[in-house]
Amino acid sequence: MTAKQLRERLELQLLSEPDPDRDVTGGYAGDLLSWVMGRAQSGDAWVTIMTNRNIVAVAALADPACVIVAEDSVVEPDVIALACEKGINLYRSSRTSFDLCCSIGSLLGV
């Protein structure tokens, strides 16, 4: 499944998506930067309610194919132009994150 399949399928707002024929191989849920930085996997959909600077600049190190922001926290437009720049795929949710991982766990056949 690609990003913007998974987009699609959860109904997620896209607020940048440079590549969106990544492939989604796998999920990942946390708001602790450094242990995402550190157990995230290429190619996950990475799950948090963080909103600053910082997840791009994780993002671009562990490289999920996209990041999914729960619980329709506020995304400043300095960040989505950043995930832009560096080629980070960023969705916005009203979900919960641990709905949206069930939803992803499913669609994936995990």
The other form holds:
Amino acid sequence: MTAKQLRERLELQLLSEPDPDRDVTGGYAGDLLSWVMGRAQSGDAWVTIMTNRNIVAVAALADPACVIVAEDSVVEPDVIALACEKGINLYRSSRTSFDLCCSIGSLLGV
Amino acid sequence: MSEPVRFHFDVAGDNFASAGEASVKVKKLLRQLSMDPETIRRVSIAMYEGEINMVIHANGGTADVILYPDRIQIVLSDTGPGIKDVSLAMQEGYSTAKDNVRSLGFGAGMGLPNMKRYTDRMQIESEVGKGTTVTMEVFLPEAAR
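Moving from the form predicted alone, what structure would you give for the form predicted together with its partner chain?
Starting with the chain above, the whole complex follows.
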């Protein structure tokens, strides 16, 4: 499933989608950036409530397929612009991390 | 024999907004050199953790990345407060970061353990009041040498 397909199926708000065809191969939830950096896998859909600029750096390095901001956490315009510049797919949802992960797991057949 | 390729970066202190810039640049450079993705991931993550540590604890420092035929070496140097107890600092979950740092999602006590996890060799030289130098090496897979 591609990042764009995942966004459509979960009805996520599109903030940045420079790489819509990126394959989503798994999921990861976490808000401690070093923890995420050490454990998330390339290709994961990363679900978090963190929205500072550093999530873009973490995403650029850990290489998830997309970042999904849960619970409508506020994302500043400069973070969205940076995500776009760095090639990071960034989405947002009103749903909780747990709820989003359940749906991602079921869509991916995990 | 040709000299190894070197990249040098200055890491600004106390600036979380730009923290990680050097690591992202290194990732891009290594991609341009057609390094294998797993090596790039390991080098850039280890370097990012080091960068963040220098921003949190040491008011910045320098980062040097040296490409040898068989390995990539990353040397992070600062003139910060130093690490009192290195073995304690190496434990997952141990952190001396302040609450403002934690609220940004850092300071979970995973930085140094992640750096060790993602590299093949890591050496910490630290003197309290003088500073810290962390040297990390990632060996290249046989096929890439």
